[in-house]
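The chain below stands alone, shown as structure tokens; this is the form predicted on its own.
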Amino acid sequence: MIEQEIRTPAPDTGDRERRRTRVLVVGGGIFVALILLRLITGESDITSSGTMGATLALAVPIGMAALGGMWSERSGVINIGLEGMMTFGTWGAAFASYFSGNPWLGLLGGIVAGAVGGLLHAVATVTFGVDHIVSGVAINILAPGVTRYLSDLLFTDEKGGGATQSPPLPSFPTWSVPGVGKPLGSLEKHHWILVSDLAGLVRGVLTDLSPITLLGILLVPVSYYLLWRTAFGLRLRSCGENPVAAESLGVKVYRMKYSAVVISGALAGIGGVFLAMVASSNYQEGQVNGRGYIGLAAMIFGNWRPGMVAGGAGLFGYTDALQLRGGAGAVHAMLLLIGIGLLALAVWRGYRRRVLAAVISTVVAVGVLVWFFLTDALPREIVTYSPHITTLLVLAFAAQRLRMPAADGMRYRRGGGH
């Protein structure tokens, strides 16, 4: 019966082509802007292969948290607990990989540990009707305490381990596309306009890739297909838009919400695996370091859609990579790009007759440009926290175009509405 009532709509080929063209144009425009910024400022790390590779690596844990948040919120359950679920994932990966000696079992352990965190959130919010924010914050508080206790119990007597860290863990292999590294590295060193920049981009994203990185990239289109091209995804999304109507059509709303939140935790767990076994050689307390919250920001920036969520993760990963690779000089150069971008935004808002917004954008743009031209570098504190500052700026400018699921965060009781 439900298959007759709920059908996956046929894709609008025209809209899809327009979206694809828009993405390519915006992506190409951003890359050209970065090339021009490199030429003007002389900061070669802006488009170097090292920065591009680091961007991809740093975007993976943020992207996994963002995808996890998207799955949960598409079913109507707000998941503030992504930070804690990633923490569970880091510890689960350490436990399973260390005691088995197999990194692939570490991946499985991290997924299971993150999914357990998601299950706790689902039990609290779906079954018992606990406020979603309260439950998520509780998981974020619970996770560090539980993992510290378990580390003290299991890792203290192991060589190199302790209450705050695990012993060294087995590592994943890294893969590169054959014949890419040296030729493109040679082209990159010449610093030719466009050619060297493209060489740096391609070399950065095609060499020294971890299996977890490839898995993270693959999960973006998989999530899109499952949520927007299957009956399962349509049912799940209907629970986030109008669970009462979904129930009237025979959708098992509780089952859908449980599935989504457990998947959410598992995805966050994969991000934790990356932090413990790829970005580092062991589990360490505090390893997540706010990436779950940045993942939430990437999800909001991406308007709860996988492709845009991946773009948001890439943005935050790039700012993090830039401050790690290029330091104060490269981050300072971004002020010029931000200032010009804000001026363009002011012109667009003026054209749309949004006078107040145009004036505010202009004032901020002038302030940023003055800051750029009157200084040679940024304070170390600002450079270090540039990813977090980017998070705040993106949320501030993206808030006006967002459309969250209509029933996101609402308490739902079977047979009784909200």
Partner chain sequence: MIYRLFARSWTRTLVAAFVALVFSIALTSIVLSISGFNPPSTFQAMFEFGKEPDSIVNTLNKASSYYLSALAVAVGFRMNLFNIGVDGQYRLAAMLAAAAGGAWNLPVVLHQIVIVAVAVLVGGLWAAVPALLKVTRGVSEVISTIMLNFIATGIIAYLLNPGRLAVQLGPNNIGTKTISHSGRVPGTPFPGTDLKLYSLLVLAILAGIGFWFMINRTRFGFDLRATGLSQSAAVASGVDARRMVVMAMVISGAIAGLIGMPQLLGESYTYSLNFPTGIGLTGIGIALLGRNGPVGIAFASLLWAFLDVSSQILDFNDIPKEIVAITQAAVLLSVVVVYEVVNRVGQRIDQRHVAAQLGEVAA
Given for the second form:
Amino acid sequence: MIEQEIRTPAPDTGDRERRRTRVLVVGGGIFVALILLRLITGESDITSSGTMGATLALAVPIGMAALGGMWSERSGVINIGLEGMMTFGTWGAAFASYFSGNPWLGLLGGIVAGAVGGLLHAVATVTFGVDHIVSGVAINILAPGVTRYLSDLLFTDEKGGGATQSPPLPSFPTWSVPGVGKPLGSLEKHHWILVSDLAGLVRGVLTDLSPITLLGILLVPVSYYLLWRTAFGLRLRSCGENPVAAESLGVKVYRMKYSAVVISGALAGIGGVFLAMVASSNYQEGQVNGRGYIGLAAMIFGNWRPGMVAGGAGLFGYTDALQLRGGAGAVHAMLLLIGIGLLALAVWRGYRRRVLAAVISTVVAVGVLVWFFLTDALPREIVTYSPHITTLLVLAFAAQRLRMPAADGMRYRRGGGH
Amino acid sequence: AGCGGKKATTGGGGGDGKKSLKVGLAYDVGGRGDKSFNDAAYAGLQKVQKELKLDVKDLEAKEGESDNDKIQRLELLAKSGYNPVVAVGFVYATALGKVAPKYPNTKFAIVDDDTIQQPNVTDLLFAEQEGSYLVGAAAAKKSQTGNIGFIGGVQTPLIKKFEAGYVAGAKKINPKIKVQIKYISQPPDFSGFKDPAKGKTIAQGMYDQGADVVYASAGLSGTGSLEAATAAKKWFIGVDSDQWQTASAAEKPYVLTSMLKRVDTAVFNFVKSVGDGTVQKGDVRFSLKNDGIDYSTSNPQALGDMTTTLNDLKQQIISGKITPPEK
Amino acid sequence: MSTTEPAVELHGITKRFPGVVANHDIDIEVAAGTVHAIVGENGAGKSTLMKILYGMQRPDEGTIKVAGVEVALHSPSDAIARGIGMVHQHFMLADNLSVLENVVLGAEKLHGIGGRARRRIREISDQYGLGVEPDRLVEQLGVGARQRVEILKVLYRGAKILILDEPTAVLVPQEVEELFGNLRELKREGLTVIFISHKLDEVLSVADTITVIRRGTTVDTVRPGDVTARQLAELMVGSELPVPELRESTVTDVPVLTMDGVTVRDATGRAVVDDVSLTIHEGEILGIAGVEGNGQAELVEAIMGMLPLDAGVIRLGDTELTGMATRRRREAGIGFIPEDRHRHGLLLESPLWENRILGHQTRPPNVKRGRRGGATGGKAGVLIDRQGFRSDTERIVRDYDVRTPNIDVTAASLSGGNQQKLIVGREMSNDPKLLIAAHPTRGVDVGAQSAIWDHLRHARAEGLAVLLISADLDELIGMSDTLRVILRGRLVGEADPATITPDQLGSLMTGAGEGSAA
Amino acid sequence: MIYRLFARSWTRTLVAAFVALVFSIALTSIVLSISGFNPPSTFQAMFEFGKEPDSIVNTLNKASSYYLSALAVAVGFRMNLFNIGVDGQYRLAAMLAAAAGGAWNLPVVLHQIVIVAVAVLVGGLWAAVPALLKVTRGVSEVISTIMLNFIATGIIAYLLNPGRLAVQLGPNNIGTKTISHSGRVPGTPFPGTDLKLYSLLVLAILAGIGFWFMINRTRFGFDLRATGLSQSAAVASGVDARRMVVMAMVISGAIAGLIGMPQLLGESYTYSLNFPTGIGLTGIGIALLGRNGPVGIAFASLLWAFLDVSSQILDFNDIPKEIVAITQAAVLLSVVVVYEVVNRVGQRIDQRHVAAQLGEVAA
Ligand SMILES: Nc1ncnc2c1ncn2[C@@H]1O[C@H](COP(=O)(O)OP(=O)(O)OP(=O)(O)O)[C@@H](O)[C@H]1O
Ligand SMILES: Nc1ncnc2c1ncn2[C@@H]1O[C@H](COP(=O)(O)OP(=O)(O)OP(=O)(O)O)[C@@H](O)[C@H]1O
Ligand SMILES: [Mg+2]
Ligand SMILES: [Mg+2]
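Write the structure block of the form predicted in complex with its partner chain for the protein whose form predicted on its own appears above.
Entire complex below, previous chain first.
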């Protein structure tokens, strides 16, 4: 059998290093491209602190859902019920913070409510072996019914409340890194190449932060640490890769899956808290509005790894921020970037001698560029959905390179192995 | 809804000897608590209950329901002896068109629609463009940057009317003013009326790009815009009801004014006229002229002396010298 | 060798599964510091017994003692805590995790999951000469290396009692020798090894004590010196063993399957089937010998059209198959007994009659004929023929002795042997020209085994060409007219089944004796 | 006896449905009691209201859309393909069909057929997008169909504008040009009410029969089921999995295209701002409840529609009508759990039975 190993590469000590460099290079490349785009098109909002701030605000709930999805799927349970769990989170946050008057209890309430949703999913999928998608869909149907019923019961008699919404909720204090806002703000105003862009980026990320935003950002490295650097994380991931093997080594697979799915629900719940208490100031029916599903897309885009998952949420948040703030103009400008990106891809594919793929990329790229040059703005109706179109495009170009946990979505029965 | 037991579910066809009215009201999707015209209709109903001491019943719609559901809802009210019955929103047009002929003795009213030609249907219509014109003028007066914003919840013909009036009013004061316009969602996606997060992001974007007054005609999403205004310490204009009243103490100073669409008045007056026997058939138009449309002056510090200008414009509209555009 | 308490005592162990009693009143004592073999046929209940000892399954009855103390093993952790470790018949490794992660999983408390653990793994690897590199992804490892990782996993936990469930099934004889060297080494260090196999010569060479299990119960415990392989076999089976053998040759010179320079590459561009050329004639059984994972599965999938060719031509008779869809190939006359019947051969949750249709969806008696019959040879219609396949299922059940109360039960409720007979019966229907039989008797009881061999012999006499793939060298040698050896995707040798011994075949399979032995 | 009860899959389904229903009613009663309402009188009010002729017509009409929607979902589910995009497919299909029907004036019968054909075509084509993305680019259909639902909304919004495909219908409503009489399908009268049954309810019935026939009697149906039960076994048996994905998705989308037709041709005659939305998502729940079978789905959609319709009376009685949503979700979640349990028990009984019949004791 020694001969079968000949082809395997040398031990991958440089692997992590490489990956980190790649993240930096890709991130930096995108940033530079955006700066160029700003210069060419004159859409200053492309790198403004406002856009960055809005990106963060839009990315946090999606990122929390995505991170939640990642936790769950790393343990082998597909969680399409994130949408419902976020809904529980929004309501839980409203309930707890309104009746206590304390925003922090609202955070707790949202986490608990989301976790309860997760628990329900865990009971159905882990204990009863229900198909994961089926259970998730059921939870997504359950959540709006339950929250609306409870709102009708608990919020209608409160001032400003109703069956579809809570009264105004107490808010979290916001926080800025001291001494950053002013100087960066003035730097940004000059529209100097790079300097102003960087100032916008930093200022957007460092000022007027709510604790939930900070928590959300923090949870990315924390998730990474817990899942990849602790025994608990190793056990949890092993359940998503090969639960039979994990069980044979004494890992309590059910317990791990339960923990993962409940954590997943809690993370989705935090996303809900953000929506109800930070992004707005009350619980509102339909507030989640598909963000749980988009989180799932961000998770897939991020290849089930925290850094990239956060990147996926960021991409979605950025496109959404751009379309909401800049509207048709800025998104129109993005066409140029997409066109050039596709051309580059075509060249690379040509270089790799994948002729057909190169031709297809070229044709699409030319189409996009022609579209860019022949029009001044995109139809408003379509621009609204540019984040979704972006997600679809990104997945279409990246899906084959992804690797989901090997036992993701599989039903697992205790003692069911060979 | 309280924990009441059963009230009358069925009843005589309104033929009790006593002429005591039972008032029925059917909401548009969103229902009570939408801080918009459903809420305004509810306010009217409460007034009916309090001042006229009448029995009232209000029913809510479900998202994505069909006309048949609406027909049943209206019939449930009519059949159970509720008279008059008010349908809130143009979505009831088709349904009411079918129900009204079956209950010729019941008086119906519908808000925001004029397509039903039945003797027992009163159309409650509003000249939103007039009020929007005034707040547009207020925005232009207040603006120091010459840059203001308009946020529409959903890009429907109704909301476009608000936009048209607002832009015209602002241009009247400052012909060179820049108006940023953005809608949150597109029909048939009505989530734009209830997405405060996006209302906030958009308003932030507008303030970031130089606007110092933003008018949000976006239902609940407007609450997000008000938050953005407060954070940016810039001006906000509310819609439908007086949003200064519902704003928090921190937010109040930034509410410049609100465009008032008096659905409450309309509902109340309609019910009252049914009681009086003076009910008006066909179109009843609410405008600046009959106080069905107005702007609020609950934040006099903010408005300062511009009220004179606004009242002057108001008179010109009432007298027909100015006709704010609908499109 | 201390003669104190036995390392493990199992008394009166009984374990029932729905419809099956896997273990029944088992009694075994394993002396400390010995290699104790447990032998038995496929399905005799060996793995189940070991899973019970390893805490993966709870016995319905019976007691377990470890070092003289009665224990209740609720989970593998209980067993591990008592110094019991197990290497499973099917590897228990997560491909997408590193060796390090696989090893430390569940034993993180010992040396953490970082640098200390890595050092410890290197230590153990060096001590026993296992050559395991901790930072490599398991998916990059070959079979032998994976097994060494499994052993290392057990040693890492400081196990004193090692259970090896059929460790040699995937190894060639030379590797088996290496493994036995390792086992003797372990024994010297005072470890106890429980070794499971149904290969008797191996057992006789390595074990100190042998326990025989038949149909779920212990029938005898013997010492290797006291018995011959033949006697042991009869203890195992309870009767004479069926022998795979062919009588006179029926090979003709009419080629049925011709492969010419067939190459298949995997996603990384490696040739998993490399320039394979062969011909199978009417009435010929061609056996392919090889260690598992050397391209047999891919070869089969290439013939079935489930994998695209990178080069080469496949012909059935005069028909070129290259580029043809799987369904068309089946229609052209290929029958297929897959290696993994659960994955590729059956719809487990469907009744038997539905399973009759599988793979024959376009042919009578399963479908009604289309309108445009006649000249074009009767294009199959779009409707299925319920009456047709129900009665044909009855026929298969009758002719192939499928033990079932009726044809409405689900395939899952049949025993493995009966499932296999159903598949064989189905694939022999519609008069195939070529039968691909991958491990046709794996996991099948003795009775069914000889029945399946009979069917193969019979069909061969009628002119069927068979491509036989098997890990059972006796079956290969006994049933083949021609033998070819596959190694790393290439056909490396040809052997004459009349003269070759399993040992010789084994060395061909590792590439030791390159060339032809005939 | 027990064996017989569990022998057939439909009896298992029945048992599961029954247990789930009992469970949900119990749960609903508990929730009602805790909130201070009287469960029996609540149920009675719903039942009384539900059996009025108006309600019956409304229930049947609603059930017809639900049924088609669930059927569309079930086609995918049968082969483990999750078409979450039925919602976008039917809305886009209904809108374009309505626009076509309003724009073209054709003779009777032909007019209706053309409208329905456009809907089927649009639904199928829109569903082909995620199918092609899946087989060529490996994009999970779960995600892509969700995204395409949003994108469909964008497209509808873009097209549904005066000057494009829409006209002003009232001061505040826009929609496609109203379909003329030649394109409408008059409703069927129902005794005791002047609400009419959608005559195109028959589409749902036909689709149901077609679905049953396809699944149980055709080769394609067998391949579809086989792929769902075991993709690996299906591929080995000669099923072309990619082709099946595309076919199943397109069929699913085509059925989705029918969802809006009873409503469009029988009632509204235009796709306007108040055309019903969200039926595609409801269909997912109903398909699960009906276990993806044509008969099960029929019962499930009737139950669902009944609950929807009769919830109106709750509002009237000052009981939060969202209790119905809780009942629906509880039925759904409990039915999948209970079915899983029943199925497992059933399989075990099955195996025991086989073993007992054969007198096998040891392995
Ligand atoms: N949100 C974050 N904030 C700070 N550092 C992070 C964050 N997420 C990841 N990192 C760091 O960046 C590196 C790359 O992140 P990512 O999770 O995408 O890579 P990875 O493939 O998981 O890396 P590894 O090989 O270490 O597992 C990680 O090694 C981690 O230390
Ligand atoms: N989890 C299970 N559920 C039902 N039946 C089982 C289960 N595990 C094993 N069996 C049955 O128990 C019997 C004994 O199986 P076991 O795996 O112990 O045999 P074995 O002796 O290890 O065979 P082999 O040599 O093929 O590995 C077989 O009939 C098998 O089908
Ligand atoms: Mg990582
Ligand atoms: Mg075994």
